[in-house]
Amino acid sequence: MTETTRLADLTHDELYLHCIRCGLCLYTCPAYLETLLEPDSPRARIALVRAAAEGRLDYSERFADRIHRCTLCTACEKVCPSGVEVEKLLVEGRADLAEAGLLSPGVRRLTESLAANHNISGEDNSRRLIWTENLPQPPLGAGKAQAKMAYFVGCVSSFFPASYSIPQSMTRLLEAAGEDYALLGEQEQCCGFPLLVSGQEPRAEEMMRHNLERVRALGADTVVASCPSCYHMWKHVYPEVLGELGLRVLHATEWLADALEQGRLKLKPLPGRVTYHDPCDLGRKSGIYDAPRRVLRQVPELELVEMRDHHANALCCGGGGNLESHNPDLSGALAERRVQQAVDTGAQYLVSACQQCKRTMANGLRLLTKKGVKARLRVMDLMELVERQLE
């Protein structure tokens, strides 16, 4: 059998001896609800790391397969009466099957690129502020040695051109609320987070430790994250690991929320029907569910419409886990299946607050109109929303 690291070290009590296999689990996972098949279901991974926990089942490649094929969006968390972890659970897995050699090609080729250039896309870290190039001017963040603020852009809005537009949209925000902040550029590194979920601990605090560093060198009391996952490895991961931090951490959308009702920010009137998709990161993982609605409720003339699945209870969108790495149909399949959520509503705009988000439900959205389905649906980032209807 093979020998087992992580997992092992577990106690009973932190691993899978509390599930009951009351199946309450199955209907709020979103890889479940898309096959119907159980070894896609919380209870199955649970049973699955207990055995490779207990020395009963071999580490294999089909092994690897299920524990990857999970956005780590703790629904089933959420439901679970009693208290299975089972982020922890898989991320535990995840580290042995990296000792092991038997990362997925798609998540091998990411954490290699994170491990060569310090960022997701593959690209040369240096280039991280190309998404400011087809600006009219540069941000006045750019280039600063010291200010109140730091701005963590975080790797997907620095390098996809699809994303581009969230911290083009932040730093007008920023600025036009007389912020005094600061771009770390190509001094910015991955928050982290996706060698954590693949098992990886030992890099994603190397990249933790060296953010930290060139924040405090700018002097800042305050980092404020557009991206949930860097929020929240920003909030609750960095102190966890690297002692209490000393800094103020905001999402974007508590920033901006305070600075609407301050008065700093005044919007023109948006006539027409919104719904708001809850990212995994920062509602059920973070508690943020009450600041982006605020801000949506700053916007003269706005309908804000709930879809059917919201806050707690809201559906993944697929992109997290490194689901999309591993399993792109699958991740597509979610998408899909969240954005009819949206189509459902009536809504003209379906928002969110996570440029992961964003760029599945798009894809989501392009792959329900191939299928015939009648969207008249754009998806936004809040950012790009809020700073549009700025007067």
Given for the second form:
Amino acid sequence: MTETTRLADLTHDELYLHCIRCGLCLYTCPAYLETLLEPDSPRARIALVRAAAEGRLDYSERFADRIHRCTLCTACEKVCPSGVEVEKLLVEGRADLAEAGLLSPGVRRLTESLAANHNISGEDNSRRLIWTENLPQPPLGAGKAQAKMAYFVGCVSSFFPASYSIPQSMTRLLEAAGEDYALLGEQEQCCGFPLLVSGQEPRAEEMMRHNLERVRALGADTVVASCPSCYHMWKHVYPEVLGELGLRVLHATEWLADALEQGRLKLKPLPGRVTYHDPCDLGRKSGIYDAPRRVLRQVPELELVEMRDHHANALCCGGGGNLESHNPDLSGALAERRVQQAVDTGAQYLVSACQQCKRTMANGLRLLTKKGVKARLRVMDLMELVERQLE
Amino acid sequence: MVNTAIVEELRGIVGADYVLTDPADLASYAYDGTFQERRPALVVSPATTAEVVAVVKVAARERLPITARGMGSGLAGASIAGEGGLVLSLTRMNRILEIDQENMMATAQAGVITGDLQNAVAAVGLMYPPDPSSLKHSTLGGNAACGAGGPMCLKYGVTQDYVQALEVVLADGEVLRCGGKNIKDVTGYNLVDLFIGSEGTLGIITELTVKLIPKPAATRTAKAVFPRMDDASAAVNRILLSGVLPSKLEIMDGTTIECVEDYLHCGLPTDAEAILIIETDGDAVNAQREIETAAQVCKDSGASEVQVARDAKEADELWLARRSVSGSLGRARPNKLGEDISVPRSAIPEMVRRIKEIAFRHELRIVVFGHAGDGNLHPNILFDRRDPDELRRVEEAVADIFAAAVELGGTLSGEHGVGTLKLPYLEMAVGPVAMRVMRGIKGALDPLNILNPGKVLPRELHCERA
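Next block, the form predicted together with its partner chain, ref. the form predicted alone:
The complete assembly is shown below, putting the previous chain first.
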């Protein structure tokens, strides 16, 4: 997502008018590949929004369902010969549906939690550091008032136990590399991404402003995020909405690649084969493809292989665009398809750089295994893999 | 009329998820690759031939018109259902059933994506040559039903030349299997060819067996810029006369060059009247010799600039301009109407001249590109359908283009089909006797007129039959 502040000013026209209905997008869409039904294609979603905007189709529950059965992965945008901005169009469509009271029930619960707790988990925001509680000693960055770098942990890693190990690994790596960093703790709020993709920009803006103020209060010159969506927000959306940040914004993989190449971290060999899953928000939407691969190449004896679809063509894991909240079954099916691609490479490690991708793909692996697919595969975050190899 | 009982019966056949009646879902099946739009009464998406048979039997009993649809990339309106009709979406029938290496044939369900079949057979060193530009997003069944072509058809022939056998569900639900793996077969009428290009009006193709060829080892590419269209056209004939049969021989006219340059800013010569892009294939030595011959012919025929790609990367760069035509047009104006007239090769310069004149007369922007080697041109009219006056001028221009093509010994469609867009001009192109024969065939195979009525032939067949 880019240029969100202008969403309200854009007419539907500019966004969909140039769809020539060639159908090229169908074959790239993970939801379409799953159901092979036209209403689950980008072309249909564009047609629906257009028909509604032109007064030829009423909003309905089915209409809203179709618009929400999309991970906003933007694989379609990469092949569109006419340059239709599908994500922007659908985000605007979702905003209209929200106004009409047709927000997906799953997504509504999510946004209600955000309003009440400033995070997506439903827990009180004072529990932000729950992921540090089983560590032998608290991270050095906890409770720090001043630091050069702010580590923005993100909601999923902070509150969902299966993801705790990502910030745990990240803080250990930061400390091993001798970084002066701080955690925001209970002062951290949701980055605003889930609200934006469900079309609720004003509420997102409040949280964005709050987070920026907290980071500035630390006197930090750098923000690093291990969540690609948080990173994408900080890197691209925050400056558009809030103006020049005066901060360096890094994704954890960028920081880690530099730290390894500068020799600030030493790794033990890991004999085996790894494949890397490009998160949509990190790859297609932020253009970061090399940093995570540079990191993997720094692990001695680890062979990096690519899945059938990778880099800009990477298939979405199914975890994007609030699809998991809206329709867990479809999200799971998409994850299975992606994990199968990893199984096909013969890799022992399926690594991503996103807690949501890890969650979704771990679920996909479970579903595949239940179906009897023999998969000797471990789904991990890049931070976890590298931290395990620290000398 | 579709009532609840029929919907329930169809759900019983294909499963509840695969009968769609909600207006939002019907709106998703209202279009194809043209600017036309009409919502069907319902959509049914079967997974097997047996399910297709059962659905067709219900439709026949209820006199419900059926429009078969693949991925809806067609360019003639053929897969848009008529008023009150049922769209039969075949995308779920997507299994490749057999790759027979010994006989070099593949058998697949109708909903298999053409590009998927190409990849599957390439993995064993074989090639399925028909290459419509929609190959990644169109189905084998749709390609056969609409007679798809593509750039490589100059050397290797069109879809029709590769379909060996078909399984077709007829209008009464009977299953016809015709053709086979025999290269030669004159046992009775050629029923396979009858269904090619029939656009779902004679039967519903559910399975195909197609011929494959060994994959050529090498390809070479060249680009030639011509200040004059006549010279480009003459070069095409001279290349073919020189004994070189390129695997692709594509042309872009001056307006196309301008559009692509506006979009790509890659330094295309906007004062040139034509660019030819030539590809040869075969073993490496042969492909190289042929591309050099073709390049020399272009130089001798008045090309101002000829470039032979040294490697695959350079070849890809030469193709970039041609590949970007579609995108550049989409960005130039909201709508485009892509025609695909076919004229004898010698008539290409005159046809392009007439199209320019038609564009001028109707105050429209028309670009011309296409397959120069076989005379199949794609005049694309750029417009905005929200402007009623412009839309009227587009319709007039289309009629003029068709009339010009026929006058020059050409025809309406090389590879897109008739659908609804060319239907009004069909008789002009084929004459009254052919029309009577076509109606006879339609009446024999689909007496109830439920198979995609109103496509290829007018919806009302009876008065003409009498």
